[in-house]
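Only one chain is shown below, in structure tokens, and it's the form predicted alone.
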Amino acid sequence: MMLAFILLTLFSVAILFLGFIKQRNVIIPISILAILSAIISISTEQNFWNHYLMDMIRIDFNSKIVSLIILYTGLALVPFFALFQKRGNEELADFMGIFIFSIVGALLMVGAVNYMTLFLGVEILSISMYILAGADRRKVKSNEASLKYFIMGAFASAFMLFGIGLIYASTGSLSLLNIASQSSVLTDFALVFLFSSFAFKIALVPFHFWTPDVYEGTPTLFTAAMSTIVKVAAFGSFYNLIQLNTPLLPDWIQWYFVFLILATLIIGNLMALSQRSVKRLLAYSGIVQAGFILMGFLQLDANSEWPIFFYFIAYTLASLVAFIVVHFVEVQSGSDDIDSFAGLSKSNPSLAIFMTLALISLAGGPLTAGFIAKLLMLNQAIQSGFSALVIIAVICTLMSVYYYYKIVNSMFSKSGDSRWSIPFIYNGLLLIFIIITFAAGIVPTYFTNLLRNF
């Protein structure tokens, strides 16, 4: 692992060194070598220099999925960062020196097993986001988006760093290996300020208060890397956190994360269903989703880790193609409100079969992965006990059917401006991402045992 974070270190400090010297035609390829580069050294489990921080850092099961799906998202993002190019001055090298950076960061989350290199990691991905949300430096929502994304970053780097001195306050050490065998109040109280920390991050309510409007603000293209690269991290950091400390774990902790569970679902869909800005909605839509996925934390047993997966796998593809597409279209339309997306069905056919795909995935629809995704962890919640959970999980997944059904009736509606067309390759590549997620919804059973292989 350790020579995934010097190849990506060294690759993005290159790709700054080539937007010094105008070589931009080259910054593309070399970051896709450079994300293939750490995908090929953690899946073959290089161990080049690992001694230096395996006290630090742990290779294991989930560190490694969580890791390159990470990296295959990052890979999947980068030649639509090529976009950029037609943005006259603005640095191509800078987005994706900053990218690969945020990409060191979020590889550091999962795989930290001492607090001091999951602050690190946080940080590293959190002021590289901080950045990139800012990229579209002449737009007043993007530089406010940024200014709220970094005050409320501080906000909850501040209660992770509480978290961790009254950690080591009470056990004398800053490792996540079973630092205690018994829980304390002081503990308990350190466990609240960490997992309020990682709400933050993840957005799940009421910690989500800064998530639509910094994901309006951003530049469509990194508000599709934070809603999948920063969430995938953070949950694959926080379930590393908690299956490590099991025994340091209150008996509250379900009901805690009941709590949230219900106030995400139920408060998300709620304020979704009025959003007229497809951004926002989406944000809400992840919030919600963040909600999903926190039920496959109500079980902690062996094996049980390969739901949450899976829903990261489905989560990530159909987010990924939803941004994508809204970003075509807000180009076209300057905007991003549900008329804007008015007869795409007539200007851009191919763009509104891939959205109305992905959002069916979100809503959990037959034959999609994301309806294989919320049954697992609809499952979960069950087996867990949790049964009127999952009643009112189910009615909140009903309601958000109205929501995503307002942007598929904008596009199927029957007004529409001329056609417009976008490069082959991003149709090739936003059809491979529906492609998959169709086979992970018709054929699930290969994929779950894909991941339980592993």
Second form
Amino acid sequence: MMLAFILLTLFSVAILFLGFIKQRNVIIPISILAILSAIISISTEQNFWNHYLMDMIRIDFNSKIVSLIILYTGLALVPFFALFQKRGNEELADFMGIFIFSIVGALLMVGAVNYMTLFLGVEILSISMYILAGADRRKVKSNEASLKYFIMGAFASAFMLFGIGLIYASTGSLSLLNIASQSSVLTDFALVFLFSSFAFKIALVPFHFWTPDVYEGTPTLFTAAMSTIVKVAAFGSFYNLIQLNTPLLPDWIQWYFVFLILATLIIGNLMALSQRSVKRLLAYSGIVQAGFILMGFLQLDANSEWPIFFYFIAYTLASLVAFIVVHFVEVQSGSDDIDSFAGLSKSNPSLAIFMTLALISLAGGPLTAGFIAKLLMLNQAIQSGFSALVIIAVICTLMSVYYYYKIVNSMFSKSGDSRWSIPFIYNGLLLIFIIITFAAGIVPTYFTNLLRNF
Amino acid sequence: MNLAIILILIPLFFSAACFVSGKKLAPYISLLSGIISIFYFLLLMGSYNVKDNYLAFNTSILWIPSLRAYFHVGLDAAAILPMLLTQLVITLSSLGTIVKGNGRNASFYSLIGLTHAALNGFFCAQNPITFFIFFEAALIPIYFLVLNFGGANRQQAVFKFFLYTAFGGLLMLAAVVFLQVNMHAYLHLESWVDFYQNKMAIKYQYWLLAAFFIAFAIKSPIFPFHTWQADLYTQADRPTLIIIAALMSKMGVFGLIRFNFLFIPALYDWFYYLILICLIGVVYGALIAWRQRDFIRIIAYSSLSHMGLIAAGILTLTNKGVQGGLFAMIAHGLGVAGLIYASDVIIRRTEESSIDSSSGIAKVNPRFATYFFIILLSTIGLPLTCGFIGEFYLIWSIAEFRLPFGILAALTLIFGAAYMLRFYQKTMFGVSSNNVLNFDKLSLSEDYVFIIIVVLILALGLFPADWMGLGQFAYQFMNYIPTK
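Having gone through the form predicted alone, I am curious about the other one (the form predicted in complex with the partner chain); can you provide its structure?
To see the whole picture, the full complex is given below, headed by that same chain.
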């Protein structure tokens, strides 16, 4: 585990410096090497240098799986950075270095068993993301996104720090592991602050206000990273925190989650209905999906981890495909308005098909990973006794079907302008994501067993 | 023996083949897929003895262990008639497209193949979760078929259709998950039998019944949930429409057959009202059909009327109702496929779709008029055609339930005769109008479509006994569980 951090950090610094020498072609292979080395060191459970951790980070089964999801997502995104090559050496190296550094933060968050490491991870990830949000520095919107994200993120960090402080005041320890089990008013307050700061990071309603603006302004590739890596990391560490602290949790916490889920599903969907910009729409869709993931938190027992991880995977795959398609459409037409998707089925059929399948998965269509994920979540909610929540979730899913298929309708109806294509390798990557989405939807057990044996 | 799953794999394989084969070959590959499916299905039926085992050729896989959800497909007595209809109608629908100037590309046939696979899976599904998967899966290719190949206003029409059916489907999803979760603590939930044997507590049954009924009512459609129908029917490409009208609409009533018996105590409290709703739809659909001038709209509303009748018969929960319902499904499927294809033939030649715009086709093309007449007789339920026996049983079962209801149901025959005969008289007889003067002869593939439909209509009408027997077995297995 430690080895992965060290390797990734060293590599990210090295990549930052690679920008100075005029070797643009080595940056991407080296980044892939960096992430691959981290994947290997985590999946083979290298304990090299682990004794320096002093119980600050622990890699157990859950954090291993989430770390691997994050690393694979990062690996999947790296090839698309080649598009920055056109814009010059320094930019590519800077973005790549910071991106890999953000993965370090994400892994730190997921593995943390001490509030200090947790906070460190949150800050590393967030600060990297603030920078990446403003990557398109010639555009006002990107600058705005960066600033907005920074201010809101600073708020969330302050909340989290305050929560940590209260926890420390009430228990006298910063460790997630050995907290005295009795709960007091102080810990109740601490948990509200902590959970709210996580809700900020995950973008749950009512802590979601930054999301659409930031997603819209950020260069789409980084939006893809934001909606996958940041969300999975935040959810992963949230899950870790809750699972390790189960004895501390008061009874009202379930109702707090139900409130968050309801608000997220209803408001997220209502807001998404009227969006014209596909990126904003996907931002709200990500909010709604996060609401669904939170349903898995209603019942925390031995079986609750897999539904959540499965949802991470399903959501990550579909969301990556959707954002990458938006990215290419944006490159081509200069806008992410829903009208610029019109006729995509004529001008670039493969992208239209990939986008459609990704949206079907996001909407929970059958035989896709998204369907199984939703099914498992509804199952969790019913098993923990919230049947009414399920009905609302189903109605919300219908609303989401409406806006997802609005994009599909647009892509398949009006005739587009000239044909254009994207490099073969990107088509191949997107095809792989889609194949995994369907494989996970058709043979979910085989798929989860495969992951379990990593 | 896992032989039934091959019924799903054949169209899937050929769908992929269509996709890569290109525009020229795709129609023939699609046709080949249909023919192979028919022969394979007949082969299976030849070695299936309904008296000995209620379920055969099934494949059962533990699919999601945490839900104890099985993926389970197989053939049983209830599935056979709809399966036969599916193979026939899909094949006829691809055969019907092999005509001059057919502008459909390979993806059209590929989507038809996907629909075929999903429908086969749907009718073969042996537990609620598999049933739901295919219920939804069939919707997606149909959506793209209409979206890509429909008429000018297809976008709104198909979107409305999609939202309605997606709503029904999601309601059903919640109900299926609820069913699964609430039963799964102590049970092995592999096939329908496991569900029939262990019914839910009655307070849940009402909710579940409502959810399932709405889902099926939207799909069929049954009266208050039908508003998407006429728009979609007029906008859909007609080979697609044949699939929608002949097969998709059967999914709803077939669902009622499958799920009715799960909610037996709750359904006894409600079936009076549910049947009344269906019968209102019967009369309403027939009256509206009478007022229409457009062929396709007439067919749409007549479909609404017939589906209401089938649903009402099934909801009586009697042996006659289920038998009649299953048989009327295949009769209506064949009849409506024939009617739509006949309308398609007229519309392609005259480029008009109103009954006032062309007349006297019988004089120019008597052969076509004869085919059309036999199909029409079947749809209005004349004895010796296959339309008769099913409707007769349905009306009988409804009349035994409540006599006034039976009379209301019987009205459908009179209204049906009225609007259909007017449709026929206006288009076929009278002085030949200008746009039918050069009404081409039927091409070979068109001839085949009509001959197959007419032969089946007469054959099933003359020898219905064995097929009706299947319905009886289906009823027995659902109402009384055999001890193996």
